[in-house]
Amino acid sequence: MKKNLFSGIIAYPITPFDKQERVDIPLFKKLLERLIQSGSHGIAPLGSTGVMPYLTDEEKEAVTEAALQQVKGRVPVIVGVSNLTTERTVYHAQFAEKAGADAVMIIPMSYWKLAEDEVFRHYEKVASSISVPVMAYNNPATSGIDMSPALLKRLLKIPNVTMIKESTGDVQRMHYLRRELGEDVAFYNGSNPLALAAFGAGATGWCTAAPNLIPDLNHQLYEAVQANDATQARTVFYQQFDLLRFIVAKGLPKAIQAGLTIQGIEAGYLRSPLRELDAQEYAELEHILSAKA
C-alpha cells in the first residue's frame, strides 16, 4: 500500500469534445498540461468536471491512458472509476491501476437508493480487487446518496480505503470527520465555496476544477494556509469566491468550458444533453473573470 500522495490543490480537467461530440484526446492532453504547468499538486481525471458518467467504457479507458501518458509521473494521478454496477467499477479500477494510476476515486452511483450495507460491500469488493489506495467520494448532489459520517468511518476499515472526499457543503461535517477520523486520515474538500472553511477544518487538500481558470489564486490560498497566514488566506479566498460560487451553480463542465473560451483557450465542445452557457450567463462569467485579470 502506497502512503498518501495527495495534498494541496488536486485539479480536475474537463473532457473536451469535438463538434461531433467525440472525445478530443489531443485537446484533453493540452488542457491537462496547462494544469500541470500551473502548479497543480495532483490531477484527477474522470470526475464530475470530466463528465465521467457520460462516457463509454472505451472513452474512459482512452482518457485514463491519455492522462497518465501526459502526466508522466510528474504529479500523482487519481482516476475516477465509478459506475452503476460493482462489476464495471471493479473493471475500471483494475484498468486504472494497470495503466499506472496512483489511486482511484469512487462515488456510489445508483438508480436505486442503496442501503449502507450495499454501499459498504460495493467499496469492499472494488477495493479488494486492486492494490492502490481508494478515495471514497461523498457528493449526494450528483450521486443521490449521502454517505453518513458513520458509514465513511466504517469504509476506512477497508485496508486500502485511505481517503475521504467530502462534498456535501456542510462544514460541520468536515469538523466531525476530523474529530472522529483523527489526524492520520486524509480528508479532502470537494465543495468549492467552502475551500477556506475546509482547510480550517483540517482538510488535506482541495479537489477542484478552479485551477483551469484561476490557478494562481487557488495556490495562493493553499500556501497561505500552509504558512498559517489567516489574513492572506481570507484575502485570496474572497478574491475567488464569486467564481467558485458561479462554477458550482452553473455546472462545472460547462462553466469551465466557457471560462477557458473567454480566456482565449481552446476548450472544445460539450456532449449532449449539456448545453453551453446562455448569453447572460456568459456575460456574467466574463465580468467575474475580468475582475481577476
Second form
Number of protein chains: 4
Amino acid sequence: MKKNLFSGIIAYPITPFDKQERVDIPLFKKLLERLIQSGSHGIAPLGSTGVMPYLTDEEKEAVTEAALQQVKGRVPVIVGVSNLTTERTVYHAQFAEKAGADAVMIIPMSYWKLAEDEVFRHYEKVASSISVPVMAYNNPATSGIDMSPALLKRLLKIPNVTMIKESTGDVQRMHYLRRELGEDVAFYNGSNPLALAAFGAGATGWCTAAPNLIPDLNHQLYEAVQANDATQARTVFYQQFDLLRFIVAKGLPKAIQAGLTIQGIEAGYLRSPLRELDAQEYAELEHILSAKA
Amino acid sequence: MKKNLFSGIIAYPITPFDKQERVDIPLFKKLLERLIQSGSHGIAPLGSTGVMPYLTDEEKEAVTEAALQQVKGRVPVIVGVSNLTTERTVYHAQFAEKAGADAVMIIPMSYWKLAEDEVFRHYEKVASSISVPVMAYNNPATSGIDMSPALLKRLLKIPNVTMIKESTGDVQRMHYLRRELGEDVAFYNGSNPLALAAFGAGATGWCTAAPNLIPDLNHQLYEAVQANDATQARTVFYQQFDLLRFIVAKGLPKAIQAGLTIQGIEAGYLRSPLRELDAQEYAELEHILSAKA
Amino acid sequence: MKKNLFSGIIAYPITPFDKQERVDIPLFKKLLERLIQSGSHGIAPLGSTGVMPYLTDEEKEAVTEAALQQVKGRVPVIVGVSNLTTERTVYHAQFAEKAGADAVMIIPMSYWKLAEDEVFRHYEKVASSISVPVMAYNNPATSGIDMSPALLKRLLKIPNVTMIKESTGDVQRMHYLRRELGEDVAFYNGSNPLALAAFGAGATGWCTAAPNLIPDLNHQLYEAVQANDATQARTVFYQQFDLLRFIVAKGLPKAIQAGLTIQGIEAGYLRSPLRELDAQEYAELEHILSAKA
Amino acid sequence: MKKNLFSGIIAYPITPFDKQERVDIPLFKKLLERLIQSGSHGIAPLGSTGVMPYLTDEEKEAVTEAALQQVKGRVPVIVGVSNLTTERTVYHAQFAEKAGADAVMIIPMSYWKLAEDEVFRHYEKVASSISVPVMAYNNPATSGIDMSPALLKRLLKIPNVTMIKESTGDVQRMHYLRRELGEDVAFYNGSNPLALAAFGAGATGWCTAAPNLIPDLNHQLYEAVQANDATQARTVFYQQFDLLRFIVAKGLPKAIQAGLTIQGIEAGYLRSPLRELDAQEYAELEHILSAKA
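Form predicted alone done; form predicted in complex with a further copy of the same chain now:
All chains and molecules follow, beginning with the one already shown.
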C-alpha cells in the first residue's frame, strides 16, 4: 500500500449539459483535456462535481468511456461508481474497470441510513467483483452516513480497498484517522478549504474541482508541501482560500460552471433542479477570480 | 382546500422483493390488500417505506399500476414520484396521474443542496405538468433539505400544491406551520412517534407504515382524537409507542418486513445494501409485538 | 410519589433590579403577589427567569426569604438552588429549606462537562443534606449537560428526588421518559412552546414565566386539559403560542420585563450584560400582547 | 498590534485543592514554577484549566496574587477574569491589573444567551475600565456563545482588545478569521488537538495545559514551526496527539491532575462535583504517558 498510483492534485471535471439538459460529451472531453494540460496528477470523472447521481446509467457509461479515451493513460483515472443499490454499484464498477479505469471511488449513498455492517458488506460485494483498487469516500453531507474511523479501518481489510477519502472538513478527524490507520494508508482530502491543514496532517492527495479554475495556485500549494516549506504553503493557501470557500458554499457544479464562463471558457448548462448562480453570486465570483489574477 | 381527500390514517405499503431481489408484484398486491381490509383511509405506494429510491423507472411504473389496480378506487391513493432531477420527477408524476393516482407526493431529493428558489421551481415545474394535487413532503433526514415554513408557504401558492407532510419529528415546527399557514391548510404528520402530539396540534392525517403491523391501535388513536378524548388518545398512544419508536429507529422497510414475518405474514426479501434485522433486533421486535397482543 | 404537592401552573417570577442594578426586593414581592393573585398553583423563585446565576449568595438568600414571606403558605414554593460547586448547592438548599421552601429545584450546572456519575453524586450529596423534595431539572441549553433518561431514572432512586422537569423542548423525549419512568413519576414541562404537547403526553405541571403576562390563557389551557377537552386546549394554546415562542426566543427575563412594562406594570431594570429588548422587539411584543387582549 | 507580548507556548496551571477542597496556594505556586522552569513563554492562571468559575471572589484574588508573586516578571502573565455579570468582570479585571497582570482574558460567559450587542457592550465596559490588553476568548462549548468572526472584528475596534483566542476546534474558522481580521491580528489557538493545524494557519500562540505534563513535546512543536519545518512539526505533533486528545476528552483539570500524579508530582485534589478519573481512565493515561517516555 506504500506506493500509491494517486497522489498530489486529483482533478474533478464537471459534466456539462447542452441547452436541452443532455450530457455534452464533446464539451466534457475539452474540459477534461484542460485539466490534464494544466498538470493534474490524476483525473476523477463522475464525482460529486460531475453530478454523477443526476445521470442515467447510459450517461454514466458514456462519460466513463469518454474520460478514458481522452486521458489515454497520460495520468491515472479514478471513476465514481456509487449507487444506492449494491447491484447497480457492482454494475458500474465492472463497467469502469472494463473501460480501463485505474481505480473506482465509492461513497455509501443512502436513503435509509445503513448500519455499519450493511456498509461493510456493500463495499465487500463491490470490491470483490472487480480487480482495481477502491477508494472509500466519507462525506456525510452528501451521503447521509458518517463512516467511523473504526468502520474505515475495517473496510481497509478488504484486499482492494486501499484508499480513504475524507470530506468531513474536520482536520481532527484526519489526524485521528492517520493515528488509527497507520502512516502507510493513503488518505485523501476532499474538503477544499481544508487543503492546507490536510497536507499538514500528511494527506497523500487532494481531490478537488478547483483546478478547473485555478490550477496554478493548487499546484503551487502541493509543491510547497513537497518542498517542506510551511510558510510558502500558507502564503499560497491564503491566496486561494476565498475561492475554495466560495465553490464549496455555492456547490461545486454550479460554481465551477460559472467560474469557467467568467474565464471565457465554454462550460455548457446545468441539469434541473440545479440552476445557475444568481447575478450577485456571479459578481462575487468574478471579484474573487480577478483578485487572483 | 378545506375539503381534503386525504385524512386519518394514510398507510404506506412496503415494496417486497423475491430472493433474487426482484420486485414481487403479486406479493405487493397482497400486502396492500391487507392495508385496505384493516381500514386505512388512504394508501401511499412508493414512499420511503416502499424504498422508492432503490427502484428502477420500470419497477416504479409497475408498482404504481399494481397499486391502483388493487385499490380499485376503494380509498384514495397518493403515489410517491420524487426524483433527483426535475425531468424524471415530471415523468413519474405524469405516469402516476395517467395510471389513476388521486395525488402525488414529492420530497425535494438532493445530492447537491438546493437553494430555496431551486426547490420552488422544481415543484412549480412538476405541479404544472399534472392536474392532480401535490403533497409537499419535508423530511430533512432523508432528503438533505429542510424546507423552511416560509418556503412551504410559498409552495402552497402553486395551485395544486395543497398538502404539507412534515416529518422533522418536532412538534414545535408543526405548531408554527399551522400558525403561519392558517387553519385551512391540510398538514400531515410523517413522524410516527409524534402521532399523538401531531393530532393534538391539529394534523389532518398521519402518514404511516405502522398499519402494516398494528392497524387497530393506529385507528383507535385516530378515533379517540375524533371523539375529542385526550385521555383515551394518550392511553392508546402509549400502547403503541414502543413499536412506533422501534420501526423508526431500525428503518421502516426493514422493521415492517421483520414484523410481518413475526406475525406469520409473507413479506419477501430486502434489496441490498439493506439487510434484515439481526437476531437481537428481531427478538426485541417480537417482544414489543407480543406485548401489544 | 403519586400525590404531588406541585401540579398545574407553576409560575416563575423575575428578579427585578433598580437603576443601579441592585436587587429590588419590594418590587420583587409585588410582582410575586400578582402571580399568586392570578391563580398560580405554585411559585418558583430563583429559576432561570429569576436570573439566579447572576446573583450573589446574599442576594439569593434575600430573594428566598422575601418569596416565602410574601407567599405565606398560600401555595407551595419551590426554590432554585443550583450552583457550579456541590458545596454551594448544599449551602443554598439548606438555606431554602430553613427559610420554609416546600421543595428545591436543581439543574446540574456545568462549566466542565460532568460525567453521569459526577451528576449523580452531586444530586445525592445535596438531596441527602435536606429533607424537602428535589426537582431534577434537565435543560441542556442552559446547563450544558443533557441528562439521559437512564440517568434521570437513577436520580429518582435517591429518596427525596421525586420530580423531573424537562426543558429540551422535544416531546418525544417526554414520551420516552414517561414510558421509562412509569406513570407515577411526576414530570413537569419547562419548555413553553411545548405546553400543549406536554400536557397531551401526561405532564403533571407546567413550569412557566408566562403567567407574569398572560395568566388567564395559561390557566384556561390547564383547565381544558383537566376537562379532557383536546379541542378547547388546542384553541386556547394557539391563542398564546406567539407569546410563548417570543418569550423563549428573546430570553425570559428580558421578555417578561418588557411585557410587564408594556402592560403598565413596574418591572425594574436588568443586570448587565443583559440589556432591554430593542425597539423592534418591543414593538413586536406589543403587537403580540395586544392581539391577545 | 504587530508586536505581541504573548507568543509561543502559553501555559495554563491547574488550581489545586487540599483534601477539604480548599484552594492550596503553596501547591499552586509549586506547580506554576514547574511551568516556568520548563520554558513556557507565558502563564495564564484562572483559565478553564484553573477551574476559575468554581472559585469564590476571594479565592480568585488569592490565586491572581500568588501567580504574579511567583512569576516575578520572568514571563508575561495573562489572568482569566470572566464572570456572568459585567460588574463582577470589571471588578476582577481591575484587581488583576492592580496585582500586576500583563493582560486579561475574557470569555463571554452566559446563562441566558447574549445578543451580539450585549457581548460587545460587555467587552467595551470591561476593557475601558482597565489599561492592560484584553484577549477575547471564543469557546462556545463552555460559554454557550459562539462569537461570529464579524463580532470578533467589531471587538477588535475596542482599543485594548488586541488578541483573539479561538477554541472551536475548527481550523476553517481560524483560516476565515485570519482572512477577515488581517495578518496583523494576533490569534491564539485554544484547542489542543488543533495545535498543528493552527500553527500551520499562522497562529501566534498556543494556549494550553499540556505543558503541565509534556512540555518538551509542546516546545519541540513550536520550534519546528519557527524553523519552517513542516515535516518535523508533523512528526512531533503525532507524538503528542494521543495525550492532547485525552486531556480534552476527559476535561483538563481532571486529566492534568491525574497526569501529574502519575508522574509522581503532587497535584492535590479536585473540587466537587468534579471527581478524579476512574481506574480505567487512569490506566489509559498511564499508557499514553509512558508511550511518550
